[in-house]
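Only one chain is shown below, in structure tokens, and it's the form predicted on its own.
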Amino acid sequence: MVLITDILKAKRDSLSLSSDDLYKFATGIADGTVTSYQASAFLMASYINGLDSEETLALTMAMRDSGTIVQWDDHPRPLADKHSTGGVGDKMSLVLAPLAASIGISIPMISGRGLGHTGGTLDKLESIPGFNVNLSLEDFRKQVFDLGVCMIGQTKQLAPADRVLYSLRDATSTVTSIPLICASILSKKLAENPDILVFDVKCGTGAFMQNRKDAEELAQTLVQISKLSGKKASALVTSMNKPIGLCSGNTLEVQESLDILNNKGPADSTELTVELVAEMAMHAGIENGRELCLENLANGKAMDLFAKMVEAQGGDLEAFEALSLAPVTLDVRAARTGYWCGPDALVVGKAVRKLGGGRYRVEDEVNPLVGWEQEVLCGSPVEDGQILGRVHAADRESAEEATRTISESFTWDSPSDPLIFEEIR
């Protein structure tokens, strides 16, 4: 019989573990049999002498099977899933769900909160009055039958030894393991069984991954993972030194969303949205994909989708748009005539999470109304004097801090990253 102690002697000695050996650790993690500290451990153990492809892909799958995995027999479409890695502005998943359903894919999408200086897909849903994200894995299955598209936070049921794990990596200091990242993400995208998965791995000072070594690293291991374990897979590798689109706040996103879902959204959040379900559409076997969802765009059928999404599960989108905005707003104008390339990504976080629109614990409240709005988009001529955007705060004095700090960090003049660095199939 295999003791955990030999399991952590094992990894700290650099030796490969078998699949059974961390089929064994992640039921342990899941009912408490394995202790916090054998638990840090063994990450800290991970983390200084790796995982290799075979043993990430293992510790995936125990991750996975240490919960309930949702089943989706006779299901008539094929079903997509996308992760973000996150980054500021990343409102993506809200218009991607929808978009896709119009196109013939069903989403199941499971997702969570903002924590740090990135959003949460949960947070911005959230900021309609009346939806609900916490429905049964019974009614998300039933929703996806039905409509095609249904988003929900994460429950109990899945990847419990997940949700153990990622709050010891912080606590421990081994947060930027490839390995343990790639075990963390795939085991509930694994647990909630689409055909297809889809990663948009952020890159730059905005994002976790912060060089493209990394970023690049870290999408190549999310792909080869997934086909390992029998899903069709591809990621891109996308710019996120400048916040993507114009919001960057919960309602002010979801707003933006609707923008983009309406056909009049900023180019730069529309096109990455675009090629995310282009992606999804060439692995599920649908011609033109990016032709129909410009289509769907353009005739209002994803618009509809998202519309009886959010009354299936108990939104408003009337009380939405009757939303007052925040109290206090203050212009950040150019003080210059030249090519304005925007505000620094990781700033912009940082202040709209000062403002109250992120959180600094778990248990922490988010004001869904603050936030940072331009007028411009990044990488466009501007004159001196002109309005660039404008802050959205609770109060007078936050939001002149918040405007001294986010134009501090504007660049002019300098080339503009692409949108998308690389794809990854």
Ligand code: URA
Given for the second form:
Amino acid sequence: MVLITDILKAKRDSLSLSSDDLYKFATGIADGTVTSYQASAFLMASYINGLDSEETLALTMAMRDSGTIVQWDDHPRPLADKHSTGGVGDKMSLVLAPLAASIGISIPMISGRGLGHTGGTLDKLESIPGFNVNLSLEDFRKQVFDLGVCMIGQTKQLAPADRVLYSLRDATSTVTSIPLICASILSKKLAENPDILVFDVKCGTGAFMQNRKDAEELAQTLVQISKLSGKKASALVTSMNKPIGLCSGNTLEVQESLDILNNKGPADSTELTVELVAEMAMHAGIENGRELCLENLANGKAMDLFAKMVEAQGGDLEAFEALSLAPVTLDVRAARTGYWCGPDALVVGKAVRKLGGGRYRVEDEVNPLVGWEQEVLCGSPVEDGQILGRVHAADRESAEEATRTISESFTWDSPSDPLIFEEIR
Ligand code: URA
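Given the form predicted on its own above, what does the protein look like in the form predicted together with this ligand?
Now the complete complex, all chains and molecules, led by this one.
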């Protein structure tokens, strides 16, 4: 019988682990027979000595199999999900899910909360009064059969080994290992059991991956391991040097999502969402996915599905639309005429978190109303004195601090990044 200490010794000495070793390890993590100090040693050895693609695949599958795998049996449509590695102003999921459902792709989406300076889909959805992200897996499955779309939070049954390892990675400084990130993300996505996975790998100051090389490596690994596990998969490596769209902050981002769904959203966030759904459509064998998306944004079908999903999950869109603004709003004006390239994504993400829109500790409450709202998109010509955007804050002091830090990060007159750096299939 293989001992956990033998597995640790092998990884410490840079030997390859077998699929059986990794199953034993992941099962032991989930049932508590592998201790947290052994798990931590495994993480550090894997961080330093790496995991090759066979080991990454085996670890991913073992972590997936540590819990329930959703069964779709005779589901009549292609099933897909999207994972974003996290950014600032990244509200794509809220639009993507009903939009994809409106063109015939079912979306069983399990999302997370804001992490560090990046926003989280669950926090955004919960800014809609009454919206319940805590459905059971049975209700989740039923809603996907009924409506073609459901958006919930992680449940205890899905990939429990990841919950343990994820909580240890921060404390052991092993977060930034590509195989560990890949196994963590994919174990949960594979437990949802869709046919198609599309990844939005963010790259830039406001992203987990700061440079193209790391972002491309993560994107390649996610696609490769997804394919090896039997899924259709592709990734877009997208820019996150500037916030995407006009709004960053939970309520503001839901408002922008409604604008996109009502076909009057900003060009960049609309385009990226459509491109991600078009990737899914390509894998699903749906021709002209992009055109169908544009049609369903224009004819209200995507908005209609979003409204049905909100209602099915207890949310009240009328109450959302009646929400008041944060107590203080403070405009920011252009101090010159020129080509405004916008604020830095990381600065905005941190400023929104400091305003109360994100968390420093898991137990922190999020203030849904605060955030940064732009009047103009990054990369636009502006006149001296023109309003560029405004901070929404709980009080004057925090509003002034956020306007100062965000304004200090503005750049001018430089070429902007393309929205999508690269497609990986
Ligand atoms: N999201 C995850 O689920 N896991 C990671 O390791 C990083 C992002």
